[in-house]
Ligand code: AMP
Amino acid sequence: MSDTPKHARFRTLLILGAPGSGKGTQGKVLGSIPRFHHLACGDVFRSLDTRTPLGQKFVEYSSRGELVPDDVTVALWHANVKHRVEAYLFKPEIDFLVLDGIPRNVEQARILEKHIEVLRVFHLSCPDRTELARRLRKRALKDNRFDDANESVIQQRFATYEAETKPILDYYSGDRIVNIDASQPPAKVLYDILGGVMTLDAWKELEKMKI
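Atomic structure of the above chain by itself (the form predicted in complex with ligand AMP):
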């Protein structure tokens, strides 16, 4: 008999979209609902002490609007998620993992394959870059995000998204992808995301369990 746990890979919902598309907002709301655990890679980076070598690396890349190298990113992510499991914050047997900001390119998607089972990819789509830039400038002031304050960094973040992150949609392709209009009010975006969750077999299974 195999002793592999039933959910050896975390059952995962990805939120994917350009900077300013509302990934963090949706992730936070979803994460406040029982059975959904939200993990934002950018938040993990921002929680680092900037005096440490890794913290310095984050500042170096993010202040240019570029991605931190894959090996460090995935190692940091893995250590963080492991800690959450050990602390019973994230319970993989009964919770969905809601990832925002990772994977950020196809290589990361490949590396993460052994840790996560991607059930849905919610693509928050907003072709209007002017609107996204407006949201980022607003956030820069509110949340003290230095990488959103500078116009050329904002443009670089969009370019990085187009070149490196968007190809993830082809990597996962098929009916796992749910395209959502990110210019809708946040409540409607959430409604669309939940609609995509509730058609999952894994969700129906969970519904039957009285937890």
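Superpose the two forms; the largest set of C-alphas matching within 1.5 Å is the rigid core. It should be emphasised that the depicted structure is a prediction, and the values quoted were computed from it without experimental measurement. Numbering follows the first chain given and starts at 1. First, how it differs from the form predicted on its own.
After superposing the rigid core, the Cα of residue 69 is displaced by 2 Å or more between the two forms. Once both forms are fitted on their core, the CA shift for residue 183 between the two forms remains under 2 Å.
Could I see the form predicted on its own next, after the form predicted in complex with ligand AMP?
Just the single chain follows, nothing else.
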């Protein structure tokens, strides 16, 4: 187990953006770089052990077609992160935790406060919803998820983001927010994210350690 105190909050970078903005892509690329550990909300649910009490709770809601409550979602997330720490996959004393897809709303952000210290929120901004819709259709067809290419489904996803997820920017308002033009090539978006990370005191301290 790591030497990080159990009560310490994980140093965290959030990637936030509308559907199609590329947050999953950027999260995966960052996660391939040493000292960054990426965890997407989808990974939590995909790796869920339905034999556990928490897993049973998830099945209970999902089998009824209901949304999983925020407190259960965060509990599932925390169990997953704890496993990663115990398996030495995520070393919180030297790694930054990179999250995308969670928190999904302000209530989840509030519940997560006791677990994470959000150092930066990278907002992948793209006001051109036509471009984002094009990306979503392209991805859906590539993955053979034809229902996801439906225009009404895409517009509903945008509406859900605006109503539930985007208000997180107000919750984390201040100099923690870094707005990045998501319409740029992915390499340039990554460059801007890394630039935002390297101004952090926590990053400078890590550099001095020469790990």
